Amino acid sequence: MELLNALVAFTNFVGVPAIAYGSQLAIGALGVTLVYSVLRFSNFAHGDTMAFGTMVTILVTWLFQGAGISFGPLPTALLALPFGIAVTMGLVLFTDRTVYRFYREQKAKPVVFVMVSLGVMFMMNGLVRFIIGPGDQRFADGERFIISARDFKKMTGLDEGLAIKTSQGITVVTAIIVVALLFWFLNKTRTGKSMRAYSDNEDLALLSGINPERVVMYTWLIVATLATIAGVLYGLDKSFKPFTYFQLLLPIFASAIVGGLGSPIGAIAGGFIIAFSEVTITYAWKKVATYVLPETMAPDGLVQLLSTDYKFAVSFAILIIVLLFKPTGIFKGKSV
């Protein structure tokens, strides 16, 4: 019975949160990987693109809530999500036409694109803070839990409860659908195959009659979609704060690089590796240890390797280790 309680505690505080967080990082890392594969630069504005898409979704959600429109037990933000995606698509296309296109035509080096994306990042960050403010914004509504700890205890008779939030369930289901659709698009559609060909060999793709501007446009549209979905899912699961999305850039890039920058499968694997590492290292293991160990050996302290304040340091440490010992990542940086 004690082992079951320990397993439930582990699932409740480590397993479920890490799977949800890993799904959010995986979707975010897919956007970074696509830009790197097709446009050949590291987009440091990705975190703030997520923040912008989430901000638009929040504003539309508040509009719907004010008008009495809801999605029943599900968050109203899911109804507002397509509007957030559409506006973000417009923003990234505008940014590409007014900023990145010039440097693309100049055949600028990747490092120049990185510096330009930093400028875009600060502009987006300032825009989001100006419109919605720098503070926490909560926009989740509907049923909070799929199953609550109290109901789980009642059903099983265990001392430890398992709670699964609606936002966590939605995150995992959405991640599966998004990944399946993205892989279908890249492997089965003509545009997706054009993107893969352009990613593998730009010169050969141009000789084959592939329109590079069309490939770039579709890449940005997909990236805007992925960024907005990842941002909204993260906001629903936790809360929305512009600076948090700026900080998310580190674990998202760590996920992409650990898996293999340029590899979609690597981005997904990297997302879960980073998420489980962050959650496991910053979790206080006292409760699990108390169930598993004899009473005389029960720990007095929290049994916590790192405070949650330092969770992004875990991503940074893993990123440094990977760059030192296996810079191509787990999947050797395969292209799209």
The other form holds:
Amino acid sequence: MELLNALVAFTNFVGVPAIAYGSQLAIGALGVTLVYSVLRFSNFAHGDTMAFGTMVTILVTWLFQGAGISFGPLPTALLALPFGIAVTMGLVLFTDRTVYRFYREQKAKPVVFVMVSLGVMFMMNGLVRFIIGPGDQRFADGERFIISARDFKKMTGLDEGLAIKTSQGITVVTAIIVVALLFWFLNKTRTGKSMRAYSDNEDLALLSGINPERVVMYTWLIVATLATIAGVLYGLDKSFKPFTYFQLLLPIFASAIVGGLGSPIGAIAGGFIIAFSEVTITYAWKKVATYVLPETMAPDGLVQLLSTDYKFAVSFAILIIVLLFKPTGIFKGKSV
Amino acid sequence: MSGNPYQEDRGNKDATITNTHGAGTMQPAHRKSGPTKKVEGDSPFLIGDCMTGGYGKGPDILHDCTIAVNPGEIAVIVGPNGAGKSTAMKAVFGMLNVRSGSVRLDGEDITQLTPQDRVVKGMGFVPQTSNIFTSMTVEENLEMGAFIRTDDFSNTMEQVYHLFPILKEKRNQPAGELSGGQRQQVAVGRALMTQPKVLMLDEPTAGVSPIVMDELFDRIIEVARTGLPILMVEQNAKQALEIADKGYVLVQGRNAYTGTGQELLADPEVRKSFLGG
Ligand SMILES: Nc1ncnc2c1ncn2[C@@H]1O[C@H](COP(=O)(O)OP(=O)(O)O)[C@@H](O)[C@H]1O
Ligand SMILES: [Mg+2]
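With the form predicted on its own done, generate the form predicted together with its partner chain in the same format.
Everything in the complex follows now, all chains and molecules, and the chain you saw is the first one.
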């Protein structure tokens, strides 16, 4: 019974949140890895692209809520999501036309693109704050829980409750769908294969009649979709704040690099590794420990390795360890 | 390097933010295709005529260089390392700036076309290096070769597999895991997938054993017998000239000797300087 309680507490406070957070990071990291593979630079504007997509989705959600449109027990934001994606696609294509394309024509070195993306990041950052403000926005509505802690306790008779939020359920289901679709697209469709070909060997892709501008356009469309979905899922699960999204860049990049930059599977694995590390290291283990350990050994403190304020240190530390000992990441990416 | 400040990376080699894997190196003469002109009069099927030009804003590598090929023929370009053989091939394919001279295909002046549009016109090219998609399977390589085709290309794929049976066996293996000879077969197979009207091969036997080389030459002759004109650069000058209908010896970007394969093989000057006596 004690062990069961410990397990439930662990699942409730570590397992479920980490899986949801890991899925969000994975979708974010997939976007970063795609830009890295196809456009050949690390897109520092990715966090702010997520913020922009989420902002548009929130605005449309408010519009729907005002008009009395709802999605039953599911959050209205899911209805607004396609609009958010569409507008974000427009923004990234606009950015590509007005900014990145120039540098492509100059055959600029990747590091120049990285710096350019920093500029784009500041622009998008400013745009989002200008439109929706720097503050915190909550936009989750509908049913809050799939299973609430109280119901769980009643059902099982355990002391510990297991709560699964709707947003967490949606996150995992969406992540599975998105990842399956993306892999199908990249491996089975003509356009997806042409993206891989372009990433593998640009010159030969050109000699095969693959149009680079097309490949770049499809990449941005997919990246906009992934960024918006990741951003909205994160926002539903926690809340939306432009600065938080900017900060998400670190765990997202850590995920992509830990998994192996340029490897989609790596991005997913990396997302979960970072999420689990972050949550386990910043979780106060007192409760679980009390159940598992004999009474005499019960801990006095919180048994928390690191305060949640320092959660970014976790991504950072893992990032450095990986770069020191296995720079290509777990799934042999392209970084050396 | 080229005087373009955007191409200066200030020594940055950080692969966590920049990815140079598979980055393009071509400097196509035209970003957008210009018009093509019908050309009157007698002219070889494919000809790079009096081409002069070099890379970017750099010095001229080619000087009044002419190479041509006709249907049913194998034309071979030989010459010392750095003579500009690869450069001449790239020039014919529009992958570098030709300051003067023209390229004509099938009675049409295509000098103003981008490389992509030359593929559409029926030119197939196997570059000297990086000529396969290493991370993709053999079959995907062939599919990418057929990228511009909207019709059913399964027949062509069967033909390629018939020509190179080993590729059928390895169709689901990443091309990067194959041996040197097999990679070259993938490279040639990829170029054949468009059903080109002319095939250009840059050192198709580079880095393979003599036995595999003979085998590859046999395959190339087999392809040429179908009537497909082949323009080929070769390191193994003697062997290549033996199968050549037409031979070009290039030295420092200029046509040094031109003739049929047999003529060149018999020419004492050519023998002495390029064929080792
Ligand atoms: N991408 C390039 N940019 C600038 N110069 C080049 C490039 N490729 C080749 N060259 C120069 O062009 C000359 C001819 O090279 P190449 O055509 O590759 O010779 P070959 O194929 O006959 O061995 C050499 O001097 C080489 O340094
Ligand atoms: Mg060469």
